Each structure stands twice: as structure tokens, then as C-alpha cells.
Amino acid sequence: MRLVSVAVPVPAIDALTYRVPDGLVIPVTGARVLVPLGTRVLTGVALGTPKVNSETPSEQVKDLIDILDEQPFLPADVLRLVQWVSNYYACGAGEALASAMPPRAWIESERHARITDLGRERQADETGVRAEVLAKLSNDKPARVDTLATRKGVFSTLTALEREGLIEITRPLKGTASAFRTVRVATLTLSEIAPRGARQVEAVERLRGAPLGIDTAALASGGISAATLKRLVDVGAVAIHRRTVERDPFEQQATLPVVARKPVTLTDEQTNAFQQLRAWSEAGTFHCVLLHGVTGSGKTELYLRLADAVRRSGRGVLLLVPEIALTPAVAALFRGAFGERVAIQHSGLSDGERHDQWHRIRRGEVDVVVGTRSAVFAPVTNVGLVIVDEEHDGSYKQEETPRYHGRDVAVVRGQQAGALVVLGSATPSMESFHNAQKGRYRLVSIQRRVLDRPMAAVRIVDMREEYAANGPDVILSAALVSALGDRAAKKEQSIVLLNRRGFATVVFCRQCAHTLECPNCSVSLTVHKAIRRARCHYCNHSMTVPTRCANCAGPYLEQLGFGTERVEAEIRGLFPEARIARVDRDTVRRRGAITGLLSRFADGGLDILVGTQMIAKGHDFPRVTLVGVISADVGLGMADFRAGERTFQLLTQVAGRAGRGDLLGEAIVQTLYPTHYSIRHACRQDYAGFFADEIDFRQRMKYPPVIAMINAVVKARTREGAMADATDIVRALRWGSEPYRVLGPAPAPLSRLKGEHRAQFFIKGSHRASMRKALVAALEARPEIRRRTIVDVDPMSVL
């Protein structure tokens, strides 16, 4: 019996073993094949010949349906990367697979409902939902049944007519082998011939210009008709094929213009880094560098330089951001320097343009590849350098299974290849500075910005004294109001940053107290005004902005908080007369939409910017004279470790988009919380300080760095389930000898999400393999916990 592993794309599944019938040749490792699972059809990856017992019925194992590809689709190293992820995130080898593959590679059923000739007999007869289903099939066309199935209790009724057979189901296949777009061109065989008519001559003699033809399209929207092509078709003028056309997004020259790179010299800093980091390069193994280097020190010009060696080497270049909104700009800019050698791989692109940029680096076209999170994964030809800019972004954790992080798959992955792999940071995480401190990366340490401009002077301004003075509704202190308009009078630019969006944050009646909550979530909703809408950060539910309370029905509601659409508002009534512009996840949703705001302010056609994170990294704005900072504290209360961390990180960046030009800059960061050390730190651009303030927090209270850490969170529909599921785990967990410590379970901080409750329990340990065994066997003894369970090994987050 001649059997294959396979990974498919189902959650909590692990490789599955299929027979290879007659006929078909045993699939090559990383080839994409045809499996059945359930009554469903989908694609999967070959892995190889399985280790299965011998014993094992051969009526268990069911037969391979096609072979879609004769060379590895996945290459090996991104294969062995995926499986390196599925081990060490504790997912299934279907679920890290996903993330490796791009989009459109998949194949699979959808199941198709069709009234049968007894059902037309019988339809008359049907009452309720039955003669519902009935009639929507009653015009002889099948229908998706997810789309016939919207309400509770249809899908039980389609089972039940199609068990009586009043109606099919069908199960054709979606999608094809093949994504790539095409297009019908016309090209001219016949150099001698005499065209009949005014529009077959214009044809020729458009076609005689172009020897590689003219796609029909286009000679149609120039009045060449499908007629008038096929008549000089027909007397063998004119022959019709079709050709592959590559969706290429930097041809969207509004949305991703290409960046002419400037001649650049290097400062001593610079070039003894740029030196020491391309040593390493060269050497041809493995090396881990984290680039600390302050901002506006220059980095992004090291990569390039860095890229440029390796890339004449023969070696591909991978350089991760954390932002989409990053994206374009830095791969303009790797363009504009290696020209079609650059490709992007990111969730902003259309699917057609993610698939055809996939292809271009798996054929070996390209050299450098920029993307976010999931091109740690792209098929990169020999890969010789791994940089993770902004490395300590938490935009590298993925939030959904698998939950891997992009900075940690990026040093396995240079580790796997023998590369050379550079962290860069300002304000670098924890993790990264503590395993440079204890030797396991090399340190590479930049201190002074380019040109030696000065860092920006930062302000302090307590809000106590503004709420005691002006009362609790002040948003904008009086520092920062006069601040920007002495900026608006020179014509200089500000950035103005609330990690927070919306209007208002909580919705509540002053008579009864109650408050407008997420009937999916336990979280308040957050208004926002533009679009007249209250809505759940979450799971998106959302709705009017009432008038009057639902509990009471009384008519004093009130709203209290704000975020950043509270903040525009607040700006443009102070100052009508500037131009100012709102860059959060409710404003660059269209595509294309944030890198013309960027765009625009960066050419000066904005005089104040307000936003979220998004604004806070990575950007260089010459102009850019101000940068305030509202609620500095935003983070500070909540119930996570990291809280510290990421204020520090987020005042540090921000700041720093401040005198990158010849003028020199101000941050003003508004806080209740002026001794913390974060900001202290943060105000005076302080990494040492903080980074000893922070770990030993970290060592009294054993959070990673110090130790590893797993996040556990169990689902149910009910509190009660959700506690007793996470009880019976944790026990399984305790055997009284085990090398780990095991905290919990104890109801989630987001105790309810997307209508599911939630229990959480963590496991603290040096010996994370260790950890992760013990939980996934655990969770396999309770399969039916395990589908409800959320593993997350080196959590970001622990909400």
C-alpha cells in the first residue's frame, strides 16, 4: 500500500495519511494534491511517506483524489520552516501551511443544493421552512447551501429533505490549479494582405506596429470590434492566443510610487556598523544581530547597503516590516535601488498581485522581497539576509492560530539557511536585548542621528493639574494647544498621537447608570461620529447611537472618553484654517488610502497629522517640528505585563518622528502619570534606564524575558463550561513532579468574545518544549476542549 502524509488547512488537525491509487505517482514533498475529508474536497501538501502502523485497516485510509502539481509548489525550506512553526506554536501542520501559501492555491468543495423531481411533487404540500427551501430552488439552479442556511434551523431542514430526497447536494469543486490572469491578444501572421474596410486596415496596420501583439481589450476600446478581428481571423490574417499578464502593484504608481534613491554618506557610526554587519554577511553562516540604534540614526540606509552586498553575492534578501502602512514606502525605496529585483508581499495588495508577486520570487526572479508579518514565509532563492525592522513591534504576533511571531520564525529561518539575520530598533524588546545581553545576538549600537541633529526636547505635562485648573473635560493642555499654533504660524508641521480610535468611549445613562455594552463582547462600545455608530472594537457588531437608555429609557445619555476622531474634531475647531488629516484603522480602510494621506503630508499639503500607532514609526518627515502625545497612558492600567514595555516603545518612536530636518523639534506628552518610568525613560530617550527599571519587574514577578511563558485560553458557550473545560486541563497538567508551574484557570480579562465565554490559565517554565508537550497532550486527550482552546506560546498580550 503506497500511502502520503498531508497537511490540510483545518484547524487543530495534524498531518493525515492518505493511499496513492493506481495510476497516480507518489507526490513529490511540497506538491499541492486533492484529498477528501469528511464530505468535503480540499487541497493539501504532500510531506512525504508517513510513519504509520503497520496494523493500521487499510479501509481507514482513504484514497488520494489528484496530484495538482510534479514539482514542490512549497519549496524545502519553507516547508521545513512551516513545520518547525506548527511544532513550536503547538498548531496544526494544515494551520502554519496556510500561512506559508498564497492566495488562490487552494481548491475545495462547496456544497450546491438542487430541487429533485419528487421535491417539485411535493413542494405544494410543504409548509414553513421546508416550502421556503423549496421555492428558492424551484428555478432548476442550484444554490450554495451556506447561503440558503443564514437562520437557525435550515441547515437541519436541508438535511432532512435531502435524507427524504426532495432535494440533492452537490459538491463541485472551487477554484483552480492555475491563478494566474490571462488576456486574448491579437498578432498579425500575415505581413502581405489586402484588409477589406476602414476598420480591418486600422487593425493591420495597428498590429503591424506591435510585433508582440495587442490585447483585444484595448483594440476594442479603440473601436476594432471582436467581428472585425474575427473576419481577418478567418482568412488567416490575424491569430487570437492568450498570454499570462502579471498583476504588478508597482505599476500603481498612485498608491506605491517608486523612490529615486539619493547618494548618502555614511557617519563613522554608521560605517563601522555597516563594516561589522557585512563581515558577518560574508561569512556565510548563521549570525544574529540586533541594531540598536536611536532614531533618525540612519538604519534604513544600512539596509539597503546591507542588501546591495548580499544580493551580488547571489544571495536573497528578506526584509520584514511591522505596518502595512510602512510597506510602501521602504519598497519604493528598494525599488527605486534594485529596480525589478524587488517584490512585496503584504495583506494590502489585491489577491491577484499577492499570487503573481508569490510566483515571481518562487521562479527565482527576484532578490529582495519586502512585506509585514507572513513574508518571513515567501519562497526566497537562497536566502543570505533576514532583517526585522522595527523588530519589537507587536504587529509580528499574529493574533489568530497560528500564533507565531514574525521577529522569532525570521531568526529560525536565517538560522536554517546559514544567513545572516539583523533585528533593528530604537526601543528594541525585551527579549532581543536580553539575549544580546547573555550572548546569544551580537550588538551593533547606533547613538547619534545623522548629520549629529539633536534628539527632540521633550515636555512633561501633568493632566492633575490641567483637570484642577480647566475641569475633567480638557483633551488638548494648554501647552500643546499653543504649541501647535506657533507651528501653524511658521508653517512648520505636527503629529498629534492617541493610541485610541473613535469619538467616545463609553456610552452611559446619568440617570440609572447603565452602559451601552457589546452584547457579544464584555467591553463598552465606542462611538463613532462620522458614521453615526456605535460600535464593538472586536467582533465589529454595531449600531445606531441612541437617544434614549434601553434600560430606563430615560433621555440623559452621556459620552465620556475620546480617541482620535474626538481629537481631529477638537483640533480643527481651534485652528479652521490648518489642514489636518486623521490616519487610524476607520480612515485607510480603502486601499491605497493611507500612503496618499502619508504622501501628502510628506509633500507638505497637511499642516497637522492625528493618529494612532500607525504615525508613530518608521516615517521620515523633515518638517515635522511637534509631535504630541495624548493620554501618554493610555496602556498603563491595563492587566498585561507588557504594558511598560510598549509605552516606553510608543513615546520613544513618536518622539522621535520629531527634528529629522534642520529645524529642531518638541514632543509634549500629556500623562496623569508623570514618575512612571516609562515615560521618565521614554521623555529623555532613555533605552539603559528603562531596560533595567523593566527587567527587574521582570525578575520579581518571573515574566519573559526571565522565563518562557504559554497562554492558554478555553472557550465555551457558557462561563461555568468555560472554567470547568480549563480545570480539567490544568489537572491533567499537575502531576505533582512536572518542571513548570501552572497559574489558573480563572475567568479571561476579556471574559466574553464574540459570544463565547472565556477561561485562561498560563504555564511558567524554563523548558519550553517541556511546557509545550505536556499541553498538547493534554489538549489531544480532550479533543473536543482542544477545538475550543487558544494556545499561545510567548504570548504579546495576555488579555
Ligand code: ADP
Second form
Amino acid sequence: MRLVSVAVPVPAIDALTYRVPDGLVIPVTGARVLVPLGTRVLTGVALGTPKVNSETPSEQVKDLIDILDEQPFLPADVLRLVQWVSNYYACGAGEALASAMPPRAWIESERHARITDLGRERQADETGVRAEVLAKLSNDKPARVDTLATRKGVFSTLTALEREGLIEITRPLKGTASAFRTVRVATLTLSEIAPRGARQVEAVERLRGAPLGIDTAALASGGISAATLKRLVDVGAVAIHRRTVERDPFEQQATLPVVARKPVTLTDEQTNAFQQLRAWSEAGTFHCVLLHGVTGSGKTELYLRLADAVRRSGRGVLLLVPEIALTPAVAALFRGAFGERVAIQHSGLSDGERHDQWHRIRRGEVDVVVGTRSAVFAPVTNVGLVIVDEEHDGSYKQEETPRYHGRDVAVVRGQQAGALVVLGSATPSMESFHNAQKGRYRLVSIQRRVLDRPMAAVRIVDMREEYAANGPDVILSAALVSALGDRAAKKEQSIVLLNRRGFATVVFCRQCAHTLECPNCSVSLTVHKAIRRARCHYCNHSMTVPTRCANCAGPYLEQLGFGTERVEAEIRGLFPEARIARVDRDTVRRRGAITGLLSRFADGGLDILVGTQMIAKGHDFPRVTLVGVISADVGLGMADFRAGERTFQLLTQVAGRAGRGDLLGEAIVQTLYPTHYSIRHACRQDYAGFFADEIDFRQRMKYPPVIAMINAVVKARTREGAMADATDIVRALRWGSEPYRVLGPAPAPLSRLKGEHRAQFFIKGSHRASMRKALVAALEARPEIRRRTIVDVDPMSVL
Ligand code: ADP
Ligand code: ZN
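Could the form predicted in complex with the ligand be shown next, to go alongside the form predicted alone?
Shown next: the complete complex, the earlier chain at its head.
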């Protein structure tokens, strides 16, 4: 029997075995195939001959339906990477695969029901649900089964009706094997013709000048109608055929500016770093380098030069960035430098554009790919360089299945390809610096800014003193207000950061101490004044801001805490002349909104930018001379072992936005905990000092990167149910001599989320593979719990 292993994009299942029926060739590894699964037909990817597995009785093996590709759809190296992901992150083979597939690569069946002659005859005798279904189908049009099955019991009714021959269920396929856009193109087929009338003369004239033909839509917009063309076709003078075209990736990228590169002479530190990096890139074997360069040290210039060198040597380049809308500059520079040979994947692209771009890369027409997390799977051939910019950034971790970390997958891709991997950051993650210290990564440092620009001078304002002097309602300290006024007078720019959005963070009843909570999640609702609503930041539930307490009906409601919306209002009140904008998830919902705001700020059209961590990313605004941080300690209260690391990174990064041009920069940091090590070290921009303190904490508490950790969250309808199921799994994990420890279960810090109760446990140890294996085995024994369990290997957040 000819068997093939197939990965299908269905949660939590491994590759499945299918039989290749007579008449079909054995599909090549990486080709898409159509397979039956339950009552559906799905697209999967062939993974080769299954590992000998005699357990599946041969009569249960189903037949492949069709093979969609003669050549591998996914290149072998990407397929291998995907298999690593599914193994390492303990998810299904097909789920991991879905991350690597371009849009429109899947074909799926839809189930349609249609009434039969028999059904029509018997319709009058039927009652209840059966009659309802038949009535809905009686107009003779097939209907989608999911639109019929609007309530319980309909599915079994449909099955019964089908069995009795009253209806027919078909499974037409949705989607096509090729999703390229085609246009109709007209070409001239006769050279000697006598066109009749002005329109025909013009049409022939234009087609004569275009031997490859002209898109009929373009002709139509030029005044040559379909009717004119048809007459020419009828006399045999013109032929019309379909041609595949690309949705122009550059036209669509118009929202991204192209930045011409200023020629610069590398500083000594840059030169040293570049020479080392280039030597490793030329070695043709795997090297992973942590490029630790302070903010403004000119890392982008190094990326560009390296990418250019590697590209010229005939190998491909991958550059991962946290989010293109937030840091358009890097992408724009790459586009300026590599023109058509670069593909830029950002969230503004449509599925069609993404599809075309993917195939352009797959055909080898692109040698540099710039993109976010998922670009790590781009089908670039012969990768020689993988760069991860701002490698510490949390957005590299996918917070849904497959929960992979783009940086870590990038390292593996480099390893499999024998490429140079460069992880760049001013504030490296604990993981990467730890790896560098252990000798697993090489470390290259740049300690000074370009042109010897000084780092911003940082001043800490102790808010306890501020409250003592000016009362408890102070939001902007006297020092920050005076500095903002000073910049306004000098026409210099300022950035004010508060990593919390909204107007007020809590609605509190002074009579009964009740606070307004989300009905679905265990968090309080945030007041958004502009839209006059209280909203949950986890599930988006919102309601009008109440005027009476829901608990005691008293009118004594008070709004406490503040977010960016309030800070913006305060600053506007103090500086009515200033041009101010706010950047947070509330103001940049619309696509392109953020790019617009940031470029206005860059062009000097704004004086003050207020925002959340979005404004702290790698921006390069040379006219910013002041950075204010409100409540620098916002994140420190979180029950998350990475809170200190995140705070340090955020503060260091935002302070690094000041003084990047010719003018000196200053940062003012307001906090209630001026002595906390994260805040102290950030203010001195002292990475080494921070790392020493933080690794000590991780060592004492046994947290990554000192050990490996898996976070598991079991969701259930009740709190007791979640705890009971989690307890069952934990029990199965403990057999006495295991090489890991299990902590918990306990209710998760976010004990309710989107209406579900959540219980959590951790597995900690030094041997990740055995931890993972034990957990997967425990969950496989309880498939019903497995479906409700989140498994997060190397978690970034443990809320
Ligand atoms: P980083 O990413 O390390 O924070 P950037 O790459 O954004 O820093 O560089 C900061 C600024 O310095 C940019 O405007 C860049 O064009 C400029 N720059 C980089 N290298 C040099 C150099 N050798 N001489 C002068 N300017 C430079
Ligand atoms: Zn909620």
C-alpha cells in the first residue's frame, strides 16, 4: 500500500496517514494535497512516507482525493523549520504549517444541502425541525449547512433527512489551486488591416505600439470600449487572452516612504563590528551574534551593509522587525537600498498582495525580505543572513497557537541554513544576553552613539515628594511642566510616555467600595472619556459610564487612576498653543493612522507626542530633545517575572529617543519607586548593571533564562472545573523522579478572561524536551481537557 503522511491545519492533531489511490502519483514532499477529514475536505501538505506505524489498521486509512502541486509548494527548508516549530512548541504539525503558508493556499469544502424530488413529495407530511429544514430548501437553491444549523438538533435532523433521501448533501470546494489575479489582454494579430472609424483607428494605433498587448481595462479607461474591441476581434484583427499579473507590491507600499540613504562614514566601533560580522557571514556556516549597541549607535547602517554584502554573494537575506507601522524607517531604508529585489511584508497588505509577494519570493525574484514575526517563514532561497532588529521586543512572540517566538525560530532557521544570525538591540532580552555570556552566541557591542552624541541626561522625579508638596492629584510634576514649557518656547519637540491608555483606570464607589468590573474578565473597566464609555482592555466589552453604583445605587462614584487620554488633556490645558497628538491603540485603530501621525511628528507638524510603548520603539526623530515618562513603574505591579525586564527596556528605549540629532537630549522619569533596580539602571542606561541584578533574581526564583519553563493554562466554564482539570493533568505529570518541577495549579493572575475561568501551572526544569514530552503525553490521555488547554513553551507573559 502506498502511504503518505499529511499535515492538516486542524488544532492539536499530528500528521495523518493517507493512502495514495491508483491513478495518482505519490505526491512530492511539500506539495499540497486534498484529503478527507471527518465530513470535510481539507488542504494539507504532504510530508513524505509515514514513519512505520503499524497501529493504524489499513482499512481505516482513507484515500487522498487529489494532489494540487507537482513541485513542492513549500521549499524543503521551510518545511523543516515548520516541523521544528511544531515539535518545540508542542502544537499540531498543520497548525505550525499554517503560519508558513501564504493566504489563499488552502482549499476547503463547504457542505451544501439541497432538497430532492422525494423530499419535495414528502414535505407536506413533515412536522417540526424536519419541516422547517425542508421549507428552507424548497426554493430549490442549495444552502450552506452551517447557515441551516442555527440551533441544536438540526445537524442530526440533516443527517436523518439525508439518510432517508429527502435531501442531498454535497461538498463543493471553495477556493482555487491558484489565486493569481488575471487580466484580459488585447494584442494585434494582423498587421495589415483597415480599421473603420476613429475609435478603431485609435485602438489599432495603440496596440501597434505594444507588442505584448494591453490590459483591456486600461484600454477602456482610455476610451476604447469593449464593443470596439469586439468588432476588431470579430474581423480577426485582435486577440484577447488572459494573463496572470501581480498586484503591484510597490504600488501598495506607497504608504511606506522610500528613504534615500545618506552616505556616512562608519565610526570606529561600527567599522569593527561590521568587519567581524562580515567575516562570519562569509564563513558560510552558522553563527549567532548578539549585536548590543546603545540607542543611536547606528545599527541600521550595519544591517544595510551586511545585507548588501550577503546579497551580492548570492544568498538571501531576512530582516525581522517588531512592527513595520511603528518603525517604518528601517523598512523604508531597505526599500531605498534594494528596490525591486526587496519584499516588505506589513500589516497594511491585502491577502491578495501578500499572496503575490509570497510567490514572488518563492520564484526567487526577491533576495531580501523585510517583515514581522511570520516573515521568518518566508520562502527565500539559500538564506545567508537573518537579522532580528530589536530582538527583545515582545511582539516577536505569537500569543496564539502556534505560540512561537520569531527570534528563536530565526536562530533555528539560520542554524539549519548555515547562515549568520544577527540579533540587534540596545536592551537585549535576558535570554539572548545569557546565551552570549554562556558562549552560545557571540557578543558584539557598540557602546557609543554615532558622532559621539551624548546619551540623554536622565532625571528621576520622586512622586512621593511631589505629592507631599503639591497634593495627591498631580499628574505632571513641576520639573516636567517646566521642561515642556522650555521646549515649546525653543520650538523643540517632546515625547511623553505613559504605558496605560484611557482616561481613568478605575470607577470606584465611595459609599460601598465597589469597583466597576468587566462581566467577562477579572479586571476593572477603563474610562474612555472621548467616547464616554467604560471599556475592558481584554475583551472589548464596553458600557456607558454609570452615574450610580451598580452595587449600592449610591451616586458617589469616583474615577481613579489615569491613562494617556488624561495626560493628553492635562498637557493641552497647560499648553493650549502646542500641537499635540496621542498615539495609543485607541487613536491608531485605523490602518495607516499611525504612519500618518508619526510622519507628521517627524516633519515638525507636531510639538508633543503623548503615547504608550508604541512611541518608545526604534524611532529616529532628530528634533526630540525631551522625553517625559509618567508613572515609570506602571508595569512593575504585574504578577509577571518579566515585569522588571520590560520596565527596564521600555525606559531605556524611550530615553533613547531623546538627543538623536545635533541637540542635547534630556529625559524626566516620574516614579513612586525611584530606588527600584529596573528604574535606577534604566536612568543610567546601564545594561550591564541591570543584567547582573536581574539574572540574580531569576537565579534565586528559578525563572528563565536560568531554567526552561512551560506555562499551561486550563480554561473551563467554572473556577472549580478549571482547577479540577488542571489538578488532574498536574497529577499525571508527577510520577516521582521526573527531571522537572511542577508548580501549581492555581487560578491564573487573570483568573477570568472572556467569560472563561483559568487555572494555571508551570513546569520548570533544565531539560525542555522531557518537560514537553511529559505534558503532551498527559494531555493526550485527556483529549477533552487538551482542547481547552493553552501550552506555552518559553512564555513571554504568564498572566
Ligand atoms: P540605532 O538603531 O542603533 O538606535 P540608527 O541606526 O537609527 O541607530 O542610527 C541613528 C542615526 O545615526 C540615524 O539617523 C543614522 O542615519 C545615523 N548614522 C548611522 N551611522 C552613522 C555614521 N557613521 N555617521 C553619521 N550618522 C550615522
Ligand atoms: Zn473583559
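Between two forms, the rigid core is the largest collection of C-alphas that superpose within 1.5 Å. Numbering follows the first chain given and starts at 1. Every value quoted in this text rests on a predicted model; they were computed, and no experiment measured them.
Undergrad: Could you check whether the CA atom of M771 moves 2 Å or more between the two forms, using the rigid core for the fit?
TA: No, its C-alpha moves less than 2 Å.
Undergrad: Rigid core aligned, does the Cα position of V33 differ by 2 Å or more between the two forms?
TA: Yes.
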